[in-house]
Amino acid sequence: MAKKLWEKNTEVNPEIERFTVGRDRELDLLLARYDVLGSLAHSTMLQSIGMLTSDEMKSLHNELRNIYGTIEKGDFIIEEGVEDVHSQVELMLTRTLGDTGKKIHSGRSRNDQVLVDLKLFTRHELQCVCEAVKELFDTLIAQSERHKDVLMPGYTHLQVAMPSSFGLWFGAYAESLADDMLFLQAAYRMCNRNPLGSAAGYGSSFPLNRQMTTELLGFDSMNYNVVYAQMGRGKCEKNIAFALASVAGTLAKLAFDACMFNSQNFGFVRLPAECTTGSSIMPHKKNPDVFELLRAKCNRLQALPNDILLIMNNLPVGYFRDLQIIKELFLPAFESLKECIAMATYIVQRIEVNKDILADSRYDAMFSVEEVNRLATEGMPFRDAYKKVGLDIEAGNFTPRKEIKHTHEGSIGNLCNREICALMESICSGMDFGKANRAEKALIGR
């Protein structure tokens, strides 16, 4: 059995090891490629300050790139008895390179290793989430434009209220995603700062060149204060979780609408038949299970910031093993959200809208405000017009005029989709994914 990085002459009780390692072997597979990238940058820096020879650095780089290739092929494992990905990578280097492999840990702690791994992983995953959100945004805008003249009821208190349109409905969720993207932009900028060199949270007596590793890894800047670099663990995940939760909130609301509008009582939309499921007893059923599961998954994601907060909120300065549990909540959240976004995009692209909703007389009363406004425009005081139309409705004498003439910004006749698209583009342009991608490719020699 491999020794722990910190193990000396006392063997750990197996039950203690099982409890303390937890799910690290499983979850750390998600961090493996980023651990290699961090080691490539760190060893380059060690050579620059005389801690490694050029030949030692070259041999380390060759072997690290071999390990990276193993990870990409899906053949990388964390062996039984090895605590985590950092230990596994160092073990593989030492088996192949002997004492040279042991030198890679100079000036590092597992604390800043896991920090840099988490930041590199999160940076990549945020890019994927942003790209998925943008695809859903584009789909919603396209549907908004396609159905901009199709009217539907708008609701308050789940009561028929005023005329709306599918252009407004689809466009509303698109603009909501633009606001969500602001959270993602802030999350990316907070994440994209280099903690490497903070060691266990108090720096190192080695003359580390932290600016070099910052540039090699494509970070925008570093976490300058080494104590704060460690204090930032948990806080960074919590704030990123708020960004993920913001997207999840938009999706959950969209899912609820889709389920409701697809029901026979509404009949506003029809979900693609291949996206629904049936009943084991009722042959007529076409259930919106995808949106129901999406709603539940997204509601669970909205609890993520609070879950993280409850783990890290009462911890004082310094590292504590409590923070390990955050990985179990945080790392899988990205895949769950990306899956939800993909499902929403697929169905929204194929959803069918009912173009004849307003032929049903139950929706006639929603044109009452239009009539009040028409009378007010003709000179009748608004309150008098309101009372007249209300009394006509109560007496059964109201005949709606269904011509809609909304022209102000953001209304039925002026959706402002071009402006919403410009807003999204301005937010997206504030995230330079290319810098990080180029840096990572350079490290692995591509």
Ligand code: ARG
The other form holds:
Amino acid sequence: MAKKLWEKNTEVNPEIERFTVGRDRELDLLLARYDVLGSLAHSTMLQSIGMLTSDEMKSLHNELRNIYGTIEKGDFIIEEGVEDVHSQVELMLTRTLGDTGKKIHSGRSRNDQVLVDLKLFTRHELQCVCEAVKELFDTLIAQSERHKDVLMPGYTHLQVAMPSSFGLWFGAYAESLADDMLFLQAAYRMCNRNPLGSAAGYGSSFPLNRQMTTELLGFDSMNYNVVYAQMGRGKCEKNIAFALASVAGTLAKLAFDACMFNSQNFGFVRLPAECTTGSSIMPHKKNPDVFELLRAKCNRLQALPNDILLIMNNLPVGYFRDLQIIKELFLPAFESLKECIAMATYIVQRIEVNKDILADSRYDAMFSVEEVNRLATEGMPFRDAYKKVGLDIEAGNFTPRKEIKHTHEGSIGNLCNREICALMESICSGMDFGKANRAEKALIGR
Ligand code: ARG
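Could the form predicted in complex with the ligand be shown next, to go alongside the form predicted alone?
Once more the chain from above appears, this time first in line as the rest of the complex follows.
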């Protein structure tokens, strides 16, 4: 049995084959279960338009569900000589079902197959990312509330600037994640539209029922125009990559802060010993390697939209094999981000804060503005108060009053965490993963 879907009479040059198949046999494994879901929907639709008998559809469904089971067990492989997951599944169907297996590709192309696989994969992964982001958000809010009265220095130019607090610091990253979640929501909605039926990018002369596959796969709607459906390859990944990069940006900054504040020269936070690593030569070391690796991985993730852009940029309309390479960057990005979010959540839950930072007189000057404002409240013009306090500090005559009274929205004394949570909730409630999950379960018969 031919292992290549397109093999006719000429032998393929093995070097050319190795080069064109590239890493598909390995990477397509991530798409396998979604390829099966797509085929379940497509074959149901083919039966409805008379291209398959009920018995043929049933035997295809049985076999596809067996393959799904093999994938779940981790036993699915793309055999030597088989190009990709699409070929492997068709080969398995044809081996067991003969002519019925050979009918499944009616009205579709590997171009719309890989499109639908990518959409389904991404939809699932985005759901996981959103759930993980929400967990980190909740952890940050809890820490912000727990430590809302613990002051720390705020910096500009890395110079001691004004009073800040752990309530503000943790809460800032929570609010940042709320904005990232907006991006993820947009990414999810863009992703959740059905490209199946666009075939090679120009549709088909079979009377395909695209509305039916859209519903069976639990998509919100379809990529209607078949040319646009194909044009979405690369564009969709790039835009989703922007959402991932947004989360990664938040994490990378948090990681840098944590490394810096954990250094002896700051001593603002302490990572629990179990979250640090040692040195082979310096016996005293407890290094924040986790946050350093997290920072590097997240910085790399922030390059992803650009990496994808460079591959797909300037391609005209229609499918090109260039697009295959995007999978190498895009598919593993989710695992990397999920791992980083999980690590950040684990450590943020356990991080200890120094409640006594301000006892150190090196931070006294950060109360300068508090003193200026106090004098201004008593009636001294702001500029005069500014000058007086400045001269006092230079003359060594400044004794800070360390009580803080900030009351406006989002300040030390009024964090607005409730509002930040409401913002996050309103974004999350606009995302419904249930429909997609139910549709997939129904397709595999569970
Ligand atoms: N492996 C290919 C990809 O990822 C599948 C589509 C192949 N289509 C084609 N016309 N050669 O793009």
